[in-house]
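The chain that follows stands alone, in the form predicted alone, written as structure tokens.
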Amino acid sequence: MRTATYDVVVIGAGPVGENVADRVVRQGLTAAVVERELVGGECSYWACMPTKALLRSEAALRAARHLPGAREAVTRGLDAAAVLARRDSFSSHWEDDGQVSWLQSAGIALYRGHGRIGSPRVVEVSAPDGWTTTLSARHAVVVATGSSALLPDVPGLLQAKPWTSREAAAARAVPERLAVIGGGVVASEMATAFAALGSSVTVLARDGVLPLAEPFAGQRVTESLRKAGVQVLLGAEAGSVKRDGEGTVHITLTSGEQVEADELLVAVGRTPNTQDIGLDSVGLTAGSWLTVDDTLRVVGGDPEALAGRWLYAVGDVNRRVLLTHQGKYQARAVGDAIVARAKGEPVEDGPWGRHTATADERVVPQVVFTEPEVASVGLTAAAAEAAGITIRVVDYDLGAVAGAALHADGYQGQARMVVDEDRKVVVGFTLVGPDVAELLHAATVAIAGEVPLDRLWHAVPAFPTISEVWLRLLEVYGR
């Protein structure tokens, strides 16, 4: 048995758990974290970072191919091989030895092994060499574990031995025919990238594509798919899976309807890894969702075993946001507030203040790496209405704006403003279009700084780019 002491401990050295213990190292408090697979965790392995280098290639190809001169020059179509291996250069070959170097420059301590909460401020690791050893927390104990991939209740789907996100974005080879259960972000993307790389998809979409965006985005995505040579089956439900001895994946659909496939990719959500982390001897519940308040401190549970509120979650676990960027953003607050604590500091927990998650209830921005890409921040118009704001919506037609036209021949998209009426303040914005990932972070500091339309006359795009269509939109709305 070993022990250890520090200020902090991290339980999950992916991007979350790493900036909190890199925060908290910066001014003067003393972290571990403690990792039981890659340090770097599921973003720099299995998901943003292998599934956008799956996606790049092909977007650059068609980006030429909508060129003039520059598609006179494309002769041939994708090298699948040479795609898979800029994925693995961008994966560091699933070897996290970079990334340890990191956290032994920034001065934090690494554990490898499976990290359990043994008691207050105690988090105990079973090291894959048979060694335990206990670390406690003298002022936090952070989870930030992270989630996997949620695999429905279909009779017969665990014994075909599908892919997830993570066999998806490390696939060896391109399956001649792949099958996808899902219609969101993870399920689209793959079905771009595979489709592209020469498989034949079919997308059982059950509650449509992208159902949580503007529901243009997902209508123009669908179209796409579709006319890429995806089979696109909304309403389909998975009612049984079978692989047979040949190896081919046999889906029969609640209609009857029969799909077969050499693989098969489910894609319908996440669930929280926390199932085995030691929340029960807090009085928390093994495999569930952790419920923060504004500064991310957990709440419920033993209030004997958390006085003092040393316990924290940030990330996909407490599920406000799931996303990284949005993880990391937490992890910076989570960061500068336990420092404060330590320090007997004061700690801004009011709305944006330095030490909560503000931005995690309407100003969250997403892109989802498809043809065309869907870039959004804050609020659809349908959860503003939702949420009882008085909005009025504003649409252009990106193709329309002479920097889109520039830009590619047949430019397509569409663009919307979501206005909240009363206080005259973007709340929502949406993009759809080719290449307009880049344009969304004038949009996230329009909503985050409740910037006035009265004042973004004053912003004027630069001529001739597709930002333009911030002028086109206000014209639209009118002064």
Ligand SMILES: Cc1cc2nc3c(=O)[nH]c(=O)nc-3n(C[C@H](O)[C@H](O)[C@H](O)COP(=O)(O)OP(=O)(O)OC[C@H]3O[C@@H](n4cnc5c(N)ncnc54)[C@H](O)[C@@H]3O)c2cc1C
Given for the second form:
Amino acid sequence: MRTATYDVVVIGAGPVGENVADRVVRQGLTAAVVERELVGGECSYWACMPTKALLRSEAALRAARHLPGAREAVTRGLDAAAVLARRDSFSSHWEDDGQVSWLQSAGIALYRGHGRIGSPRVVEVSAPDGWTTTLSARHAVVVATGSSALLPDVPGLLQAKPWTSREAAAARAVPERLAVIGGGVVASEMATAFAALGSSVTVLARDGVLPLAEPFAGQRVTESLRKAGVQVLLGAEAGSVKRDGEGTVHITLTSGEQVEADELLVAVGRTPNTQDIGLDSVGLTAGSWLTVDDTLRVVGGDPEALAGRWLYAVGDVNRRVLLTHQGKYQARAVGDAIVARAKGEPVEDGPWGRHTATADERVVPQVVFTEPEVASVGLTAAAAEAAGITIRVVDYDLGAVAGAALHADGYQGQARMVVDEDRKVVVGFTLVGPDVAELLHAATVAIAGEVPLDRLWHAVPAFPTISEVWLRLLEVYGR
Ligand SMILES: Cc1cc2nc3c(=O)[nH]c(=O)nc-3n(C[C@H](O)[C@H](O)[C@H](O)COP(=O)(O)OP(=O)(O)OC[C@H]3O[C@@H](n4cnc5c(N)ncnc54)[C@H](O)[C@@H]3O)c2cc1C
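Same protein, different form: I have the form predicted alone, so give me the form predicted in complex with this ligand.
Now the complete complex, all chains and molecules, led by this one.
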């Protein structure tokens, strides 16, 4: 058995774990990360990068088709093989040498293998070669093990060998017929991507399309999917699944209706990677999401084993926000908090403090790369009302903005600003339309900065850009 001691031991070298380690090493502590698969995690190989690579070429083609002059130059449809090849390169061909070299250059030790908490401040690493290494942490153990696709308990589903987001993101070929269970972000993006690549797609959206977004977002994406030939079955629920000897998947809906496909993608949510990481050794429940306090220290468990509050959980595994950028934000806060505590410096744990992931609560930006794109930050009108905020909702037709009309002929879209009427600040913002992703950050700044509406009038959008929608929304709101 090998042993080693570091200031900080991180279990999981996804985007979040890597960032925690980098943050503490930059400030003079030592750190090791433990990784059982590929350094870079889900995001690099099976999530953000490959899925956005699958979607990008069709978006560019679509944009060209909306512009006279460019449209005439488009003489063919999407080249699926070229799209898959570009996706391969954005997934680094599922090899992590680049990220491993980066870890080395950053001075972070890497242990390949499965990490488990063995006892307080101790992580046991079972390496593929059968060796076990015992890593001791002087200051902190950080769980950054992420999440995996959730497979619902539908009779026959597992035996039918469905795709999860992993198989969809890394698909070697485009199935002729693809059925998708789910209507959330992953389901909507993959339905968009595979329809563009040539699959005949059926979406079983029991709870609707993008049910957590503003309702107009889901409606516009549903319309557009249907226009692209996707069969969107709202309210449809899979009752049972069977793959026959020929390879065809038969899905029987609870309504009795039948759907047939060559592949079935299940995209109904995530489950935490905490089954086998030794949580029971510190009085926590294996398989559960980890609850954290404001500086991302794990709460609950055995007070004796967790004395000194040495256990942290960041990224997907704490369920606060399952997005890379938000996990990395947590990583920066947690890295700095660990360093501050190690050096005996004050911890700024109040709202918006350096060591607190305050934006997780109400300022989470997210882009859904469907057609149209859905870019949102903060609270939807419904969520703001549920939170007891007195709101006023201001909507504007994006197609009526000069910059949008110039951007593409027949531009269609919508913007919504949700205003907290007591504080006169924006608390939610949603844009739906082609190429709105890059517009989102202005809204994130306005919400995080709690910029008063009176001051926003002085933030003048350039003419003729789509950002002029800000001016239009303020005009509708009135001064
Ligand atoms: C299809 C899809 C598309 C997405 N697109 C986006 C997007 O466009 N933008 C965005 O912001 N987010 C996106 N996300 C979410 C994003 O992928 C996650 O939020 C992000 O990967 C979380 O990072 P993480 O480091 O917490 O976990 P992960 O990326 O899951 O990394 C955890 C790492 O821990 C390792 N690990 C787990 N258990 C152990 C163990 N016991 N020992 C050793 N290692 C272990 C895993 O192998 C993995 O490498 C998408 C997700 C999906 C599924």
